[in-house]
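First, one chain by itself in structure tokens, the form predicted on its own.
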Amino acid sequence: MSEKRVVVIGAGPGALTASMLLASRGLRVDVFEAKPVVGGRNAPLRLGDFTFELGPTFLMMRFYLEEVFGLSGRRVEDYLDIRSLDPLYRLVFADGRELRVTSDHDAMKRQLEALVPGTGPAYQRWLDYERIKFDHVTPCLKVPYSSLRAFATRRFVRALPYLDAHKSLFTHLGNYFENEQLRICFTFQAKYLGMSPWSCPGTFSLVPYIEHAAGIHHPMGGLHRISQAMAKVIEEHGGRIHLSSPVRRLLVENGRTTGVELEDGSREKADAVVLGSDFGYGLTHLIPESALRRWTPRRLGRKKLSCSTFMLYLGLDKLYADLPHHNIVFAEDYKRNVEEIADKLVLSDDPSFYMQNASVTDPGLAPPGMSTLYVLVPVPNNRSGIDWDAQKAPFTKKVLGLLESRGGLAGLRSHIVESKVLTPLDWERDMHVYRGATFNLAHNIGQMLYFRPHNRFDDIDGLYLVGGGTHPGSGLPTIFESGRISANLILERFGMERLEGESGAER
């Protein structure tokens, strides 16, 4: 084992991503988590005999899993049994119409055509454009951007046509559908990353194609259990993880991390420390604001900021099989509920909301003849001002008939049998998001690649980023990837052999 030490703070996706690659090649790796369980937001929530996500429950780009457990010498099938669904998921109208997105193309065309005659032809030319665009850009979400020299490499310049950030999601998606139902079919993934259709770049309309062409997975037991498997890798390559041990602060000496300071007082000396908790709780609370240049919280305070989400996890007496793993119920006026989050920062009456019945894939979640039911609905960031005290109950009672009058739950409320319900004032306040921001910093063009906070953190030498603070961004697969980023930075470091790919040079 190499006397090299890393230490990591946090047990993240991406800090677990991280820390699985470097304990693999022989580094000392130390994980401290302040929760007595792995995960972050990927961790299991229990209520009774009920398990539920916390946090992600959609799967995407499975092979970004397959590729970091690779990576470590393991094979995910070895730790994880995953299931590829269909349909990908339920979208519900306002005027009551459904579609049932599937993977398979031509079953998916007969859909479009039903819903607005002539359609299915477009679809067939969206999935053409991305699949040549997915060619060309996903490559650029693989290495760092530490330097604007970044854009000038081959890779990107080849890739710059096909970014599409010049326009709006939904302006893209214009392109291809006149039909404003459609184009939200093909918009709304938007929300993965806390923000609206109508400001997202083009660029994200690989979101969308991604779910189309490699399809949503579900892991048995739920998608905490990839936290879980990359906990046990870690420890079966000799990294040690420390539960229930909450780092009280980054030390830093002469602008270089020379470890950390735990809450019992304790210091954990480290040759590189990796950041994994959420980056603007990171900075305002575990940083010291003396060794901090570019990035103060001053500077993070005028950042734009995703949206939050308003959570319900309800454990029910009886199973809804009719509804499939993933459903999504717009608002009657989706556009004005979108800018009601985003601009406005203000509750909508007519909200949008998303619910995962994960029983009638993973019977195991729920007691015999029961089921979880995972409910989200987006909301604004605490930037907003919103009284949470005084709103929850009242909300909490609009999205509970929200769900029966249009989610297809009749007679909800007489099922429950377990509940908790999570604010945006609890994520800030319980789970350290910062500003309740559940999808981080937006991905706005002036907060992308470059833009973002760097992997290898510029004030503090030795600090390196992973979640979705930093480069390439929110969501499953990207933290994964900036873990892989993040984990080759050091290796080049220490002066080691990369992990394959290109991930940790900008070429």
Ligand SMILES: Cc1cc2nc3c(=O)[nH]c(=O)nc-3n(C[C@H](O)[C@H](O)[C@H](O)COP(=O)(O)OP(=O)(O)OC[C@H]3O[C@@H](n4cnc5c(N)ncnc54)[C@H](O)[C@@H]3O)c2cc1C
The other form holds:
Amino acid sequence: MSEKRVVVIGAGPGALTASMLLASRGLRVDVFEAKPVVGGRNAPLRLGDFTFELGPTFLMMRFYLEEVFGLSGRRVEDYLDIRSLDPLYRLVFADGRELRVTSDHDAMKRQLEALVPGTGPAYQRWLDYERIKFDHVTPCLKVPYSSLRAFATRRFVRALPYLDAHKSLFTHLGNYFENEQLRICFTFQAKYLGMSPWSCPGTFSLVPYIEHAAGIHHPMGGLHRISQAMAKVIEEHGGRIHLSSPVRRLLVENGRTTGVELEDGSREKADAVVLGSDFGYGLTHLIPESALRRWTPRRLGRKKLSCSTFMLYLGLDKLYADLPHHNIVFAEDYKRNVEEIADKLVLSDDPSFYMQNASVTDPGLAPPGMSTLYVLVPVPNNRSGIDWDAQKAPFTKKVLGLLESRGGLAGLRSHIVESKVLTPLDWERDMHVYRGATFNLAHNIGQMLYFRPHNRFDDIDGLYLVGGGTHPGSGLPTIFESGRISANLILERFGMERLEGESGAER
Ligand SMILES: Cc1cc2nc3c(=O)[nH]c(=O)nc-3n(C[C@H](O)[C@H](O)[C@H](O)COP(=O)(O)OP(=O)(O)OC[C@H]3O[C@@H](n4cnc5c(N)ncnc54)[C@H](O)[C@@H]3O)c2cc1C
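Switching from the form predicted on its own: structure of the form predicted together with this ligand?
Full assembly next; the chain just shown is listed first.
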């Protein structure tokens, strides 16, 4: 084992990816996690005999996961039983029309034609364009953007015509579909980044494309099994995970980090530190302000943040067997709902919502004949000033009513045996998420690539960022990639051979 020691703050998916890769290279890795479980927002939530995801429910681009496991000398299938979902999800529109989106392209074309005649060929044109875009753009996400030089690479120049960053996602899809409902089918995914389709850069049409081209997956037992599997690999490679061990602050001497101080006052020395907590929280609570030059709390205060999420976790004494795994119900006035979340920062009277009915795929999450229902309502982040202590009960009642009237869950309230509500205030107070912005900094063009906090943190030598707040961004595949990029930068720092793959080099 190497002499070099890396201390990792937090055990979210970004931190675990970096730790797994570094431990597999023989570095001494110690992960300090504040909570008694690993996973962060990707941890399990248990209510009685029911198991829920706390956060992520969609696994896309499973090949990213396979790659980081492979680079750690492991095969994902030895740890996780991952199933493909079909349909990908059910979309419910204001007029009651429904679409069961599938990655079977012929079946999808037939559905689109039934909804709006003549749109099958447009769908094929969209798929063809996005495939080329995917091949050009995704390699650009695999490298760090520590300097503007990264924009001058052949790779980036080749990708430029496909970035579509000068137009919104909604406008970009207008090249293919005139019908507003259809455009919504291919743009609502902006919400995965906590953004509005009307302001999210067109670059992100890659997200719906990846769904249609590569599918959506579910690891049996839940997505949180991914973090648990990574923790296992870390320990197999000799890394150590210290649960219930909150870090109080980063230790910095002459612009360089020397390790961390834990809440119990003990100090852990390190040759490099990985910050895996929410970036905004880390910047405002863990890094001494005197050490900050470029990224100050004041600067962060001016940045655009993602939305937040109001969560309802329900254990039911029945299974709604006709509803698929993922369901999205759009507000009657979707555009207004999105503006209220992202711009006006007020609670919508008419919210859109997402429901995960995971027990149809994964019966082990609930006792026999019963089911788990996970409900996510996008709402403004805590810059809104919404008094969630006062709003929690009436908003819960409203959402329950909508689940019954528009979600297809007739009689739901009489079947609830366990329940828990989580508000944006809880995300901020209990989960240490800056301003409750559950998807971190927004992904507008001014906050992406070089303009997002760098994986090698500029202000403090020896500090590396991972997770949704750094490059490439929020969402599990990109978060795994942030772990790989930062692991490569650390290996380079120690003069060790980089991991295979594109990341690390700014060529
Ligand atoms: C509701 C919700 C739904 C989402 N859905 C999806 C989805 O379907 N698909 C998808 O790909 N992505 C989704 N995401 C986005 C993203 O994948 C997750 O948020 C992901 O868990 C973020 O990972 P992370 O590495 O940034 O760290 P986090 O998960 O934020 O973990 C950070 C960890 O740091 C710990 N920590 C904080 N402070 C300290 C301290 N002082 N000392 C020690 N430890 C500390 C925390 O306890 C936590 O464990 C979703 C997010 C949310 C919130």
